[in-house]
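One chain comes next, on its own, written out as structure tokens in the form predicted on its own.
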Amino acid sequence: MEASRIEIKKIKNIMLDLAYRSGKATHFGGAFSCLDFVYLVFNEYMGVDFKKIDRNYFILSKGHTVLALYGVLNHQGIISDEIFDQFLRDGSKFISHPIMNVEIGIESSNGSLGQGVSMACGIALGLKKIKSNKKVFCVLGDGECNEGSVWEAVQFATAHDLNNLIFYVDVNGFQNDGTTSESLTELPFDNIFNAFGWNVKTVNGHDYEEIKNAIENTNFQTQKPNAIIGKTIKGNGISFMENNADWHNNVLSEKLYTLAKLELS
């Protein structure tokens, strides 16, 4: 657990690191509030060859969140330095939303909101069409559970007995200008996933074993698809960050990184 802890600060602190140079408002909210669950799956069970067909995927859906994707490909070593110093600079296409580069390990292109998890269906099925028992990883947020996009895929993969897709719900209680709560309402996810016909457990969203936990206790012999609820603190780790929706999308002052990068020493 401290060890993962550990590596969870220095991810942290690349984030801010190349946020900050790039001198552009960065999507830090629901970045700091999945990458938990995003640096379990690179380590426990992505590898670095993303040409093969017969591997495990990894699909961003909430796509704004790439930050925690590049931190973690970053500290990986599978994106090098040098590209990850393109963030957000003109022409480049390492931008605030992924642009697929499967060579990278960046699957799927997103920005609307909704879209990565019907993709994750399509490999998912396509999986289980070669039978292989790989798995499919997809992150999506609380807000973007507004999209009936979503709802729809979730029917999909109950329809197909897509039990080698995992969900991962991304429970901050926050979108883009404000709590879900003040959007629409907040989803019972557990009951809703399991009316849906899914295996649902719900976590402790920045506990590194309670998630291996849930992913290992599996029992991927059934024919349903799974969602863990991550229930999470969006800006996770930094005190001005956490909780507050001016940093869903916000820009650091040399004051604020100063501060944020003393709170991650």
The other form holds:
Amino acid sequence: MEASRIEIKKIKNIMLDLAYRSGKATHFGGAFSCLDFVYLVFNEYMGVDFKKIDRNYFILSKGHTVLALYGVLNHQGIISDEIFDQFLRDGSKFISHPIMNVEIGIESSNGSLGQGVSMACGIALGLKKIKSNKKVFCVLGDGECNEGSVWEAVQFATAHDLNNLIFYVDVNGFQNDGTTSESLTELPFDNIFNAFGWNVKTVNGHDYEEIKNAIENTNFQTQKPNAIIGKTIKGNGISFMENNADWHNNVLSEKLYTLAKLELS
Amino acid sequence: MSTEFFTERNAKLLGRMGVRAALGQAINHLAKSHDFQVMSADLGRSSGLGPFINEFPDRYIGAGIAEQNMIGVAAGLTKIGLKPILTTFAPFFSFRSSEQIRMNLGYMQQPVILVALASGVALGTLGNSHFGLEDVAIMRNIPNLQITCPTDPFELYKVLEYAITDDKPYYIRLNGSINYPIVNRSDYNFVFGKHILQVDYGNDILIVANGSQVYPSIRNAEYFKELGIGVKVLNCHTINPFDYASLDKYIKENKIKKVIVTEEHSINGSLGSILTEYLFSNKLDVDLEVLGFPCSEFVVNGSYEFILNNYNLTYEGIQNAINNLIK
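Would you mind giving the form predicted together with the partner chain, to go alongside the form predicted on its own above?
Let us now look at the entire complex, which starts with that chain.
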């Protein structure tokens, strides 16, 4: 528990350094809310060989939080430190949304919300077709669930018994325009996924062991797909970013960068 | 294997049964020698896939009435090395799912094959909601997408076989209904991306056509040959990448001065636009007549034949266009 907390702090430092060195607006809030899950998946389940087909997969459907993925992949030694000179620079492959680069763990190009979920379903179905017992992890946002295509994917997963599929809904309660209820509505995700015929587990999305237990205790013997509902804090760990819609996408000043780094020390 | 498909008897049979039966039989035939999956958005049996679904139930994936998700799922299947062929009506790919196609087939270049049924106005009385009037115009603007419009059952087979063995994404648009026109009655040499000069009776007029318009164009070339007027018919089955060399050869080199474009599509954004841009950028002094649907209004209601006739996309309509050009 303590070990994972230390590693996640290290990754948050990487993320702040990446963003500050770029000097550009970065999606901090959602990246810090889903980071614990992204780190856990790569730390426990992903390995480093992304060339082979028969393996676990990770899709960041809420692609604007790619800062978390870059941070984790750099921390795991999969993306080299060259990213510090490239993030958000002209001509770079490391921009504000993932660009598919399978060899370094970026499975898909995302940015248009409600699409990664469908690809995750396809990968899960494909793995079953080749008789693999590997799993697909897909991170989606609570705001992203406004998109109708998310629910097309959810029905598809139910219909095709995709029990090797794990959706992680990062419920931080915010989206671009403010809280989810201000923007549209706050959804009862546990009831909804239950009603669609999924296994559902609600966890504290900042508790490594609780998330891990939810994954490990998932009953893959049933035919149901799996939803983990992560209750999270937008901008988690940085006081001025927490539950503050201004930090959905913003620029770090030198003063705030120093303050944030201090809070993580 | 493919030789038994390309018989005159089968051409006639598939012509009579129509484009969807031709698609179904081609897929069923190819399934015996090629490894692929088939998906449809609740139009499996309507796509002529009944025999395939019966014979290969494990290779058919129902997506429900959810085209956007179907595209993403198909892209996911390609990640596992599977090759999906998808069917739905043209507007449900090109409009409803255009962004999914842009991301998955364009941006990520996942080798998914889309077969757009009833592209054009084949669905007749189902109306404009079901027509593919502008699908090429949209799909052509997505980088990395191969776009074709085969002219008959055998060309459909050839295009499908090529797409299945290639590693690129495809949009295959199908004109036609029952009584699909037959241009080819035996096996022939088909090269993806290389247009076919179907008939060459002289240099008075070049007809540029594809899909449903190739057959009536050939019949007109034969009609005008008897009158001493030389007509060429160029079958532009591949729209992207476009075979501009064929235009250089048959317009520039032959010093053609009159060109007719006929296509079951909006006059904007497909062959009509391609030819207009080509002639202008090459500073060619050529009279051009484009037959197709207007983009200023939705098309009239009625049967497939009635609508085609209303926009001169018929043997008679093309004949009138030729007569006007040679006046």
